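Form predicted on its own, single chain, as structure tokens, below.
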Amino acid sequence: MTLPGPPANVRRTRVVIIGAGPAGVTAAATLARHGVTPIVIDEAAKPGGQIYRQPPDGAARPPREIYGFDAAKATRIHGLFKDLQSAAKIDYRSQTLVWNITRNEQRFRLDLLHNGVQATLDADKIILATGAVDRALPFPGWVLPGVFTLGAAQIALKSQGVAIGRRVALIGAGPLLPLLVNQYLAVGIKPVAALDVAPFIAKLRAFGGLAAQPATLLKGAYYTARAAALGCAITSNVRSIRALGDSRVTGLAYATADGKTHEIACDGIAASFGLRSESQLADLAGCRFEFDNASRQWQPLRDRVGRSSVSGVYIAGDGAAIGGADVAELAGEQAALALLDDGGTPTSVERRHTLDRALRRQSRFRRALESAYPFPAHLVANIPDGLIICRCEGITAGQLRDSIARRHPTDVNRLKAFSRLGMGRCQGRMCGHVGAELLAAHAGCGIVEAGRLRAQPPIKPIPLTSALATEVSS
């Protein structure tokens, strides 16, 4: 079937979409097929997101041996993006970071930066497809060289086939743990321990929930039980974790649920308990959030087809809540639709009750997925007064408790002005939840009424002297 093309004010609207991952791939290919070419902004050099992250030229290798069992999907993306391109259906913008976003009148202006030139775009409508990031608590020795999160280990992977160390040991509370312990094996590399913060209790009463999704699960149980079959399997319920070391990480000492406190030598540490999602854009949009207790973090409002609280504002997959590739293309495709709908552009009313079936039954699944790798609240609880939190401006947990004592504040962002928590490069990416946390523990407040670190652009680093050599796009 033939679909009608759409009216000619929803030919005229600029759609920009931000991330080029599955969520914004599936998005761009939606509005396509009714007619709308769309601005497709990435920071990175090729689409794919973080779980579909292409090798630089000359570092190819066989789909197989980077993305495993999800090779045909991570195919299937780069031949739909490749396939939009080609046939002029998008206006793509590798290596361009979108740093801030303003309201003018009845349009949004973006401001980019791109090989060192600032730029502004006017837009529209907007889908936020900005994907999601480790969440990195603290712990002794994590500021040490040769510590890095899942992420960061699996991206050096992916990208060049490069490890973090030659005795690598990885820590986590999530899927990506045993997934990564497995790309690892498949070069060669076997972890020289696999710690699991969360209880394995919480994943047998998760299991019911999990087989809402029998593919994704037995993939799992696979990846774990090839983990113990070629000599690593994870260790459940750590109770604690160190880095050693001096100039750089030259061991682990951890201590298990029994007790017992192990010491093992490793020149390589990755570390990161679940993943958080890139929701600065969304903030400084305007739009609204609301705070989830299931995955512990604050995640933009919206409806169920990714309508956000700011008309011509849409949000689709981790940069909205966290839901895997999966969901995200699913997301994509919806928000796109709404899209589509709210400029007056008919749609298949039969494809959006599919999407809403589908995606009703990833819910049910991320549900038990959160309740099977609970937030880690030991750890934070743990933290002693000398550990750096803040790494940008050295804020150490006694200086914080200390501004908590002294100055009374019972929002995150008070405790901001009075320690400078978050106020360096990563503009409190890394640190803001954990201070957070320490503030709802120690101010007598909940999580909820201690808040969040409201973004402030830029989102990212940007250079001074890109303010010299700006281009103005309408």
The other form holds:
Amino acid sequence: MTLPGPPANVRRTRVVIIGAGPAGVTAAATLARHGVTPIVIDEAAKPGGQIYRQPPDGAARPPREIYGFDAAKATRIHGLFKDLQSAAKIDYRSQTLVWNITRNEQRFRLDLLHNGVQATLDADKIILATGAVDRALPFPGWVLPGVFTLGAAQIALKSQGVAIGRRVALIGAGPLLPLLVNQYLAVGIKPVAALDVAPFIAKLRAFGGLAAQPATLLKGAYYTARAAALGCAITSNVRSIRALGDSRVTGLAYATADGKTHEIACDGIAASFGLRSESQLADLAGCRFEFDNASRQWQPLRDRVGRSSVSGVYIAGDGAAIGGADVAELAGEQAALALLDDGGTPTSVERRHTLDRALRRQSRFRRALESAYPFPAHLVANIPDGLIICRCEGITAGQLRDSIARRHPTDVNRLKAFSRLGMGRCQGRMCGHVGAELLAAHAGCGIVEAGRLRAQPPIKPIPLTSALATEVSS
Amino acid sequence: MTLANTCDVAIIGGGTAGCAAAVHLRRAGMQVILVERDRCGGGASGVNFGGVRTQGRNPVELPLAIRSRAIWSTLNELLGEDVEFDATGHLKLARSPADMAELEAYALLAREAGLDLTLIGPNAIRAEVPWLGAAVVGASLAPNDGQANPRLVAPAYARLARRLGVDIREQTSVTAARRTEHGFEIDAASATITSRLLINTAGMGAAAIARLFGEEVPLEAMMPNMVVTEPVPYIATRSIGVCGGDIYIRQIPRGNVIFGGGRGGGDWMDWRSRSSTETTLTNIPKLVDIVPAFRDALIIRSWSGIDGLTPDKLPVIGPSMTTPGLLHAFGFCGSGFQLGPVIGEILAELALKGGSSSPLDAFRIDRFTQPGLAAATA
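With the form predicted on its own already on screen, would you show the form predicted in complex with its partner chain?
Let us now look at the entire complex, which starts with that chain.
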């Protein structure tokens, strides 16, 4: 049977995919397979996203060394993208930041920064595959030089083969911790401590749900067991942490569940507490958000196949909800199929059902993972007044509490207006959620009422000089 | 909780003017209910440039601006908190000989109105303000002008009003208002508020309130375009404007540079506003021409807001011409932040005494529908 070709107007529709991680790559491949040539915009120099980040030219290493168990997946994603590129099935714009999206009637205008120069791009449809960032939480000493996030430590390792120190302590509340411990072990560095702020019992309780993805569960168990076998056992249920040092990190103090305190010398600490969706572009595009209790974060609303609340905007991967690379691959394809479907291009019903089933299985696993690694509320509840929460602006917990007590902000945007929280270079990407937690705790409102910081362009800093060069439009 | 819905004065709109009026009326013993659609100070009062500027205003506004400037000096004591007012002075720059002539002419007019400006010629400007770029050929300095944090002022007035006993109802929209035999009835959320007097300080929403009482004001939505950079070394110790008004710049001591000019975009009917990339990119070369040292800074945020713009770029301030007991103050055309404190005082005077010590003829609401009046005040 010959399927009718897509109507002419669909072929002329300009589709822009933002992000070239697993979700962006499979979305691009799916569109290409159906005769649509998307523009793929990515901040990095090479495709792969954070999870399958590639080393720069001249620093190539065997995939097995960089990606471990996931080497085959990484190689497949890289290969898929390379094929699309060489067949001219996509228009790839690397090292390009989309810093703003505005809706203009039925189209979208994207503001771009590339090579230090401004450009604009009009789009009919957008797939946001913007990925995630570490969820940072403040702890005493977290602003000392030598303290990183787990994600940053992993990027340094994957991209440049660089460790964050000689004596490294790793702290986490998510599956990234055992993974990074193993990645360090693989390059011959034994972390001096591996601390998990989630209780072990939560992982046991979540076991049933985790079994929905036996391979992934095994991989996690393997990483944890292997770390222990190599003398770097992961300590669960860590109650408090403190980076020590004056001008840079010289040690780490922490308390375990038995009430004992420990102190170790180290020159590098990587700590983060799960991941947070990078959803500012969805916000600027006008997408509605909802609060997800399980992951304790705001997520752009989307239907089962990735349609956002804004017609023409689709969201896939960790940028919509934290699900990991395997979910992102499926969701990228699914969002692309939904986009094609909405535009009248015939797609395989069977394939859509397969994706749907696979994603539902993954979502059970994800829910279990979230209960295995619950949000470490105990770390936020007792933040001392002197601790800096917003490091761009140097705003302490005490200043925030004072602002809450005296000025009665009703939501975190109001708290921002009064206190400068989130007004610096990162625009609240690192501290906004903590501000909301403090507000909820001290104003007696719920975390949902505390709200989320509204995105304001640019989503990342852009140089004034970018407007002094020639503007390019396409 | 049952709220008393009867008061002496009802105020619609919790910007600086409305909240300041509430403070002064309450201090005079009035029972006041203030209704705010969103949050006090969340509109144009809170998202503007933060300029506390007398220089460059239409001479008919100067008596109000000069009186307001005196309040700014005591505002921290009045409000019981720091609103970051800094009397940095305001430089209005000339970028051509024609601009310089304009500044000279304005200085004469301003002096008559009681505002002393210092003209700085082409030779002196390099020595006195070395951080200005070569594009600048001269300037006029208003030494007492300055800047403040707009996010703090109106909310501080609102909190003071609350402490004094004003009933402030936020996130409460007015759906109807009418004159009754003894005063007014205002439908706000599920309540009907009864008042003797009514004050309309509803910003862009004020034209709709005025219309309820048969008064038409051709108010256009005006969305400014504001941008802020990361902190860079503090050199621009004075607030900056230019002839033509196409760009305005200030730097705060912590280093951030705030610059505005031109228009943002959005839809005021939905109360949505955004900065415009075109406008921002147009403003950047102008900024760098004026203060070359800012060239390497990064932009970290941009925003807009919604103000009301009148055809003659002057606000409406004063009593209704159709309805006794109704007072208006709106349409500040993007330059109301400095005036806010005095507008509160003037509204209180009008409410309590039926007149103000400041001249308000130029701001009559009927000037748009009575052509003779418009000509007289132009």
